[in-house]
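As a starting point, one isolated chain is supplied in structure tokens, in the form predicted on its own.
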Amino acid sequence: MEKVKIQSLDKNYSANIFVKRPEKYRELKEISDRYEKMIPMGSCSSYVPASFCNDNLSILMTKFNKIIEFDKVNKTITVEAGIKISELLQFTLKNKLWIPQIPGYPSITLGGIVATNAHGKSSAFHGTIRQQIKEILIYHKTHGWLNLSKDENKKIFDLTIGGFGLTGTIVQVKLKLEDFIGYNFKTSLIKTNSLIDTINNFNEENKEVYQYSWNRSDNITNLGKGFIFKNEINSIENSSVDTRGLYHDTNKLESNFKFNLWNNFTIKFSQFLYYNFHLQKKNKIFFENFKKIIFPFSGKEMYFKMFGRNGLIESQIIVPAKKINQIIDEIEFNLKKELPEITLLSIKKIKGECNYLRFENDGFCITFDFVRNKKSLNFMENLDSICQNNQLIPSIIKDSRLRLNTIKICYNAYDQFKKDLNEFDNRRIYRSQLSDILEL
């Protein structure tokens, strides 16, 4: 048993923790039965205390990243849940397969990504890694081993997904894969002046494109001024991904310098400097290795160190497209009122149906990053009303600092969620801080 001091990735909630880090089925089976409360625990990089609670035991789960079966014809794999995402690509692109709901850093297990219902870019044609999950293997303390799929166990299995981590450990899942036939990404830029410019230039895609934005944040004059990023498969036929750059042997996020960085000045600056190196690029076609497109804060952990002790905000909200442009006009007004420091603003489409407590719907994606002090804090307080006065869908794995009254809000099946996942685990043996914070 080790005790280890651990934090949020956003820096706002930290806990002196036990780990237990099994490397056995029989291990991990001993060791659920022996404590009265746990939480399993991947890489730990989730923005939200997800996989840990002060004084509690959380299983590290790294040991089990083996490939269970690989069936290639049928397009299907099984792996363990502490797989890394990095790893697990490494060996579905060899065979020009892969899966496309992909976070953006590679060290990510596929136990977080099942537990947090993760979207990656393609999330308009895609939808979450809910649609790719065929089965699930789990261990519970007190139900012991369970297969969960649409066909058994299927209210555990909805259960599961999207329900961090909640239900007892994620131990293996079986995955439908998509064909990857191609080398790189293929990007164009449309530049946008505003950010409801950006909204009407999204395109209809019928075919597999990534379209999200990156706009200007750093002064109200050049709100919204940015590019729509398109990413296309560059279809090549024999060819495939050099997965060697996918290699990520550590998480390089935990470290972070001792005071905030991000200020007026330095947004303005790399934010002008980001602009002007893109404007260079507009109406060209360009390419872009893999690891660039679909991680593109590997390599880039400067970002993250930058907030220094204090961290960040990170919030994301799902608008319908009918009230998009409202939103829109509503956020823009808080801005100008609370101006607030945000380093990152950038929108996508998804789709998807929200059950439960998925971050999942029909619409646009909004994500915002902050530095954390009283002027964000204020806007913050302003976005949550504007979400639950128009029940948008505020995601609960990236921003920590949401209230559960406004989740209770938006997300209209919370009450459901807690009445089912109470009939199965009525002891609520697998706790976390965030668990806590939803009081279920």
The other form holds:
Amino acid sequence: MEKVKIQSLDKNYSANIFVKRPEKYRELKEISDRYEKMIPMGSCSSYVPASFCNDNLSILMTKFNKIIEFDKVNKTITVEAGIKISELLQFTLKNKLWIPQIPGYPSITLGGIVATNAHGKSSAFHGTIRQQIKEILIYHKTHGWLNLSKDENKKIFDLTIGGFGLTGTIVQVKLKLEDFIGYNFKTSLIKTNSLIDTINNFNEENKEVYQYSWNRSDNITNLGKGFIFKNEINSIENSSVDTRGLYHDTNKLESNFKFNLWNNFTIKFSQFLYYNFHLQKKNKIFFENFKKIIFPFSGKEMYFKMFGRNGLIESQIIVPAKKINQIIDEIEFNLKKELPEITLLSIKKIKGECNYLRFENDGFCITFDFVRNKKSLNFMENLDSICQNNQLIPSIIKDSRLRLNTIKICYNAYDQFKKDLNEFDNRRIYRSQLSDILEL
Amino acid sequence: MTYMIVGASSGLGKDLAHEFASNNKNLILISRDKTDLEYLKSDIILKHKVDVKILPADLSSIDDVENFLRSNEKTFNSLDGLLFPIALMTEKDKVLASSLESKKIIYSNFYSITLLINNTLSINKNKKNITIVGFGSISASIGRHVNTFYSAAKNALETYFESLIITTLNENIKVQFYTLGYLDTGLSFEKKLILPKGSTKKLAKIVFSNLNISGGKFYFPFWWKPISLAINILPFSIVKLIVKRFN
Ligand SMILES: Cc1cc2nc3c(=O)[nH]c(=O)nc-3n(C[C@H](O)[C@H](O)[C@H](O)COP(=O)(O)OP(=O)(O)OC[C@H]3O[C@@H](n4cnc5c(N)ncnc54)[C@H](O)[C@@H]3O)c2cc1C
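Complement to the form predicted on its own: the form predicted in complex with the partner chain:
Below is the entire complex, every chain and molecule, led by the chain shown above.
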């Protein structure tokens, strides 16, 4: 078998790996039984090296994409884990149903979503994918086929959701679906003048409204100026989303330009345009199609390409509401000190309960994208200290630069996860570059 | 209308099943992998709302094929077409492959297919319209040190389909044969190949749109046609050197 060279989306890690793409249940078993070390792979679009490891086998699951059972009355669906999220939505939306915890790119697979406990734009309302999962079928080299749910193999069920593929290959997932009565989204904007102003303008909504901000980061005087976007499902009875627009055949995130094109000038220019374009829309209600809201990065792959060969750094942290003002102050202080080049700064609310290595908690979720350079790395070091001192939760699946020490301090249940995983699989068969970093 | 797809559980077979179902054709799906067939059946019914019947059978075993034919006689009566996107390749397929190994490869890729066609045509007493589609391989153009029996079987299949085309020229039977180059399937997935792989989804669309053509031979991806022609024109002594260079 020939090796393939592969890179994490943030370009921080690359590896030469073996890849097998089973298409049948028999093949998956044969492959898993034949190799010593392996890791399941979805669409391999993670920022971090979670689905590969140098010289090891990655089991590419994209051909496991069938819908196995659908119960419209009880609103459940069982699907194979390699299905792209856009393919799954194409089917459920025709039946006016969906799962709301959707990461921002259409070729991401359900297996990748479950294994990273992903969330979507509605994280304040719906929490993470964990809320929708009823049952999982995995294949594990030594344990064979295992059904997991709250009633059967509960511990492995919990380890698997947000377990980074380390408990074996997720083959099928049974999901609880939610209603989606509507055709598109009704969007409105609130203009904000600073990061604190942004925080203060997030409303407690009792209806289903998705709120997230876009904030300027191009210079210190503009820092935090921006908008809170509010998306509400445009509830038109007897209408459903035009699912043809969701068709997504190829993952266009793979290649980058040779050189980094994000610099002070291009960041300033693009943020100036974006800000002024949206300024016209403030105080207006407008309609946006499903794909644009739910998959904001689809069609905007140029954004990633522009980081060039060195790639980007993404950081996402959850800050509890009671600490948010203090943390914003500390972040602003460090931004002014280090002046990193930030291409994206966004805030949304999230709800949940952090257990094991799952990225979820009640609070504000702050996302930054940086150009990979010394200034950004210095700022990130400071951000790590802020996380450690305040027990904030940094996202493991977004930031490949995170140190083990930070993770151990911020994730209370790190040791428990490690212990339970080793109890389940003492040979530690399923491993990735990420699990090596995490010393799992 | 009902079409039987032999080798339906993965690769081209799976895409053909979806393409035909999306065009409202009912399906009978055959493969040795019962679990995969059951899941494929659910998937197709949920997505396309057509009738799907599944019949597990292992074409590498003549006993299995004969049993299958005996117990499913009626099924063949109702067919409007048969497609054979089946390919069995093994790592042990070399000149010195065991008799068991070579038999399996020859049965799956050639002999069992002829038995199914024979059965269909003999039952078709009313001379109704039937379409039969076979899939060969570019590897049949020349002998090789790997996939030896596979390429020999595919070569035999091509000759058999040519005979079928010629025999059925004046009948209601439409026969098509596709010679396939590299396709993006599990068989070629991990191989680095010198030419790009063709999409099985695209091929499935082409096969469906060509269903009414009588006696057609096609290449997919199309660039394999001149390559195949060149292999046939060039003297073996030269072809031998080229093959050696790329193997
Ligand atoms: C543009 C973009 C936007 C994003 N937006 C969001 C967002 O809004 N919210 C969010 O939470 N995340 C977001 N993400 C992160 C993304 O959801 C995760 O990185 C996700 O895991 C990627 O899925 P994948 O199919 O590419 O899996 P991979 O990257 O291939 O794998 C990711 C992890 O999942 C495991 N895995 C994959 N398939 C299986 C399987 N079948 N069985 C067991 N384990 C498996 C792998 O082993 C690995 O640990 C975003 C990523 C991108 C690139």
